[in-house]
Each structure stands twice: as C-alpha cells, then as structure tokens.
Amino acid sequence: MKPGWIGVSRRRFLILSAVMSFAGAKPANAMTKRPVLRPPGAVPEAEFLAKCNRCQRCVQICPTNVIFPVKLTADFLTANTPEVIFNRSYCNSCMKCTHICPAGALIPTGKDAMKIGDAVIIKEDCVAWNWTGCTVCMDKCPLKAIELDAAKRPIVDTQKCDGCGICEQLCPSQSLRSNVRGRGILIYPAGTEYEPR
C-alpha cells in the first residue's frame, strides 16, 4: 500500500474523482482564492494530475518543508497530490523533489530554468501600497525580481522571478496592520491572474 491512498486502489480513486465531479464537486482553483502551486518541474496540471501517484516522497525529501499534500477536505480530486505552501519557509531551489520523484509529475532541471510560480502584489493588503517605506520584499528577494516604481510601490518583474517564496515568507503586512486578511505578495502559478476579494 503507498503512503496517502488509505487502502484506496488507484482505479477506484479514478471511479471516485469522476463521481465526485457528476456530482458537483469543485476543482481547487474554485474553491480557493488561489490555484494550487506545485513544487519545481511541475508538468502542465492536467498532466500532473495524471502522472502523480500521490506517494509522498517530494513531501518527505524538501528540506525547506513548504511541499505538503492537498488535504482531502479542500478538493477532492487534487487530494494528496503535493502543493507548495510558504507559511513558515521558502523553496531554496535544491531540486531534490524534481530528482526523487517515479512518477515523471516533476522533470529535473536545472536552478537557472526553475519556476514555481510568479509573485504578485496583492495591493489591498501591501503596506507599500496604502501607506509606503516597505521594502521587505524587494529587499529580500535574491533575483532582483522586486522594484519599486515612482510612488514607492512594489512590482514585479515576471521574467526575473522563479517563485521561490522568500517574498510571501517575509512579507510583514499581516504583523504591521490588523485590518489585512493576508500577506502583501503571494506566489500563484505562473499566467494565473488574481482576482481582487
């Protein structure tokens, strides 16, 4: 039996995902104000969800901990397939994952190639944007992917940024101000918008 089916065959986990989307149920990118971020190498989704069998080892091996298992409770059919989630550290591009992965849902590359994701300022929430002289972020981040414009505000340039997480990690909005619901950066998978609450 593998780590994280509980005795659930990989047939009937395809029977399963099928009903539960009959049936209504949501894909995680409805559910959640934002996507799935999946470790480094990623295929494309559709593809990953096919090629992943959900069995732990790039969860077990980042040394960083900021790969965890979709919980079964926010989206039935991504259900244990890993995510990447940047609460208490950040991804420093060791790659292991990529390496330890059977399944072909994470392709080896190279440090210079890797992409996570994209970060983007959510304006509601940075403290640069509503009051100005943060500079955490573009401080912190090691791909000089972060610039302030003519007012002082944080952006980001896109075709510098790898979606390590330094940024999100970081961020100080949520201990500056009370009236925030989240941080003032946040990493999504690379050509997804955000959508303002």
Contents of the next structure:
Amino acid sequence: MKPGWIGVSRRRFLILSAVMSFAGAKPANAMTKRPVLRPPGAVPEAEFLAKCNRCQRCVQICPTNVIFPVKLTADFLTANTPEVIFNRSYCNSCMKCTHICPAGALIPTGKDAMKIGDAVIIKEDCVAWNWTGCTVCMDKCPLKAIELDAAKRPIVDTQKCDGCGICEQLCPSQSLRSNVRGRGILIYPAGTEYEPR
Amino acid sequence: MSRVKISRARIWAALGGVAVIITATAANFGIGTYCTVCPLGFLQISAASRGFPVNMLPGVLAVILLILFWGKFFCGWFCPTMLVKKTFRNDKPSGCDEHYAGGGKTARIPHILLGITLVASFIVQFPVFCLICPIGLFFGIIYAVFRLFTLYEPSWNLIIFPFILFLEVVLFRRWCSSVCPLSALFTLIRKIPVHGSIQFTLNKDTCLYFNNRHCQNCERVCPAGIMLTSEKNAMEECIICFECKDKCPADSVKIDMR
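The structure above corresponds to the form predicted on its own; please give the structure of the form predicted in complex with the partner chain next.
Shown next: the complete complex, the earlier chain at its head.
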C-alpha cells in the first residue's frame, strides 16, 4: 500500500497515534501529583531549572531543615534541585536560603513578600470539613490567614497566606481519623491548578 | 629510611572534604557541595540561563586560579569519584590509560563532550551534565541518607544514584580520562602558561632510566598516563597525585615551580 500524504502508512499512523495518545494521557494523569514546592524567593520554574546549580547550599543552611533535594523519582530533570517539604517542619521566614543562593535561582525578598505557596484545604481529608470540631490550623497559623465559616470549618485567605507550612506540619487529621488519605491542609505553589487528590 | 608517601594522604583529603560537607549540612552551615565552585556548572548555567550568576564568580575564579598553579589537583585529591574507585576496584596502576597519553584517539573525546555539554545546556536551557555528574550523584546519595533520617522516608535515590555512579565509575573504568568534561575543562585551564605552576620533572643524573636501566616506574603508576621520561609529556593532564614521586626507586622525581 502506498503511504499517505504524510509519508506514513496507515498501520504506522495508528500505532503512532496510540502511542502519542498514551503519552498525552500521562501529563493529565500527573496533574493530580503535587507539583514541586520551591523555597522562598524562587524564580519561575523554567528559569529556576536553568539557574539552579544543585549546590545544596539552601538545603544546608535552612535552620528548620525544611528544604530537601528533589527525589529522582519525582522527575528526572529536577532531581537534586531544592524543594520544601512540610512533613516534619515549617518555614520560619528567615530568608537565609535566598541570601546564600550563589546561582540567582532564589532571589532575596523581604519577609513580608515571601510566598512559598498557598494553603489549600483538602475537604475530603480535613477533620472539620469531613467531620467536626478541629481548629488546629486556624489556631496555629502565625498570619491569621485561616478563618472559620459559619459551620466552624476552616477557610484559607490566600491574600494573607505565605505558605509557611505550619498548618500542614501540624494538621492532625491522620491521627484523628483512619479513613483519610493524608493531611487535611496542604501547601500548593501559588497559582497552580491542582486537583484535591 | 622510608620516604613519606604523600599520595597516601589523598584518600584522607577526599574523606575530609566529604566530612566537612556532611558536617556543614548537619550544623546548618551553608557552604554547599563542590558544585558551589564548579567551573563547569558555572559555564553550564551561564549557557542555560543566558546570563552570569554573579554570586558564583568569586568561588569559581578562586578555583580557576588554583587550577592555573596546581593543575587538576581536585581530580587527584578531592573528587569523590576517586573514593568510589578506591573502594570498589583496587587498581593496580598498570598504565591502563596509555591510549590517553601522547594524544591518542580517545584524548579528544572529553573535550568534544565538554563542547556538546555546553551547547546542549544552551539549547535545552538546563545544566545537562549536572544530571549525571558523579560528584553530584555522590552527594545525592548522602542527601538521600539525610532524607531517610530526617523525614523517615526512604527514596529510590538510595538505590538508583549508587547504581548510576557504579555504572559510570566502576564499570566504565576510564570515565575520568575518556568522558569527564569537568576534567577536560581543568586540562584546558591548565594549558594557560603561568609562572610558578607545579610541574614534576626527573633528575636525569639519578634517574635509573636515564642511566640505561629498565625502570619507568613513574610512567606505569601514573593514573593520568603521563610519560615523564619523554621530552614531550602532557603535564596539563597531571592530577598532582604524587604517585610518581612516591614510587620512584631512586627518588629522582622532583617538584618544579615554574
């Protein structure tokens, strides 16, 4: 059979389109994965990848040990660049990492201008939304960025939130309930589209 | 009286460097890994981001100055690759890199790879070699262990990073001389002639080879494959490891600053 106008036979075209649709389906699936949270003062992601020399100075200097090198399995290209993980600690806005970065990937900003991300309440996993009674994140938020609605459920004011992660660190949902998939409040990079797990 | 074997201090220097970096991490003291002052990393991110990371300049310039005078001392004294090699394969120095010395066919490959690395970094806007750099992988393993003990979370890094490092350095025996673009960059910098740079030369009065005896020990033990006895030796490849000086039976290798 004569190949069509793009020089590809029908069989190869079908195989190619099947492969490409599979490849195209993967990013859509990956959207549910949490994007990498960069340390304070990070330049936009594409520029960050070009500038970061993976020297781990920010990882070393962080006094609350909240910065870690990205895992290889998260994304091969971002491996060993810094990310912020709030599982065991939070950001105390000391901004030391921005001052020590030699490569210009973290730009020093004032404490007030710091924005790691936005706290997002995962309603299926939040004790107060899914059940009742918990106000830990509102009590602990140093910026008073979390308020309670009429039903005493927490709501995040993204204007005030700087993503310090203290709410995520202290969220007790996993110890209070057995049927949740994770913490009830998570920090996402500001302005990213997310799907609540 | 046996002479002091300077080359044996190398493994302690490399271990000490790693220990300093681990201590800095544990004590939250931000000195960074060797990547902070890496001239290749500097060139790569300059190409990738189309700009100069000004804050990196002092460290990188200091390293370039050291290379001008002491050549590829980093390769011989501080590169963690050397630690990995010494741990996993007991290289009997047998001049295995003889293709390399005297401008053999493989001598140009690291320089070509250096060019490819920089062009690729410019095109994909990303420091390409940093992904597979054995030095970065080595410290990646250390940080994976840190992660295990601070987050209580193991990661695949603990298995994959050592695997890649093993492939590169242990299985591919000639990584340093036939691939490493960082080493190639050091060689290029060393080629700039400066007054007072370190050179190893032979004292022809006492050298056994020049007194018509079979020796050439210095050439057999040289990891960089430098032919000390020939007039045209590639001293810019020297990693200042002192093996030739330590293994010379007649103590005829001398250090020249010129």
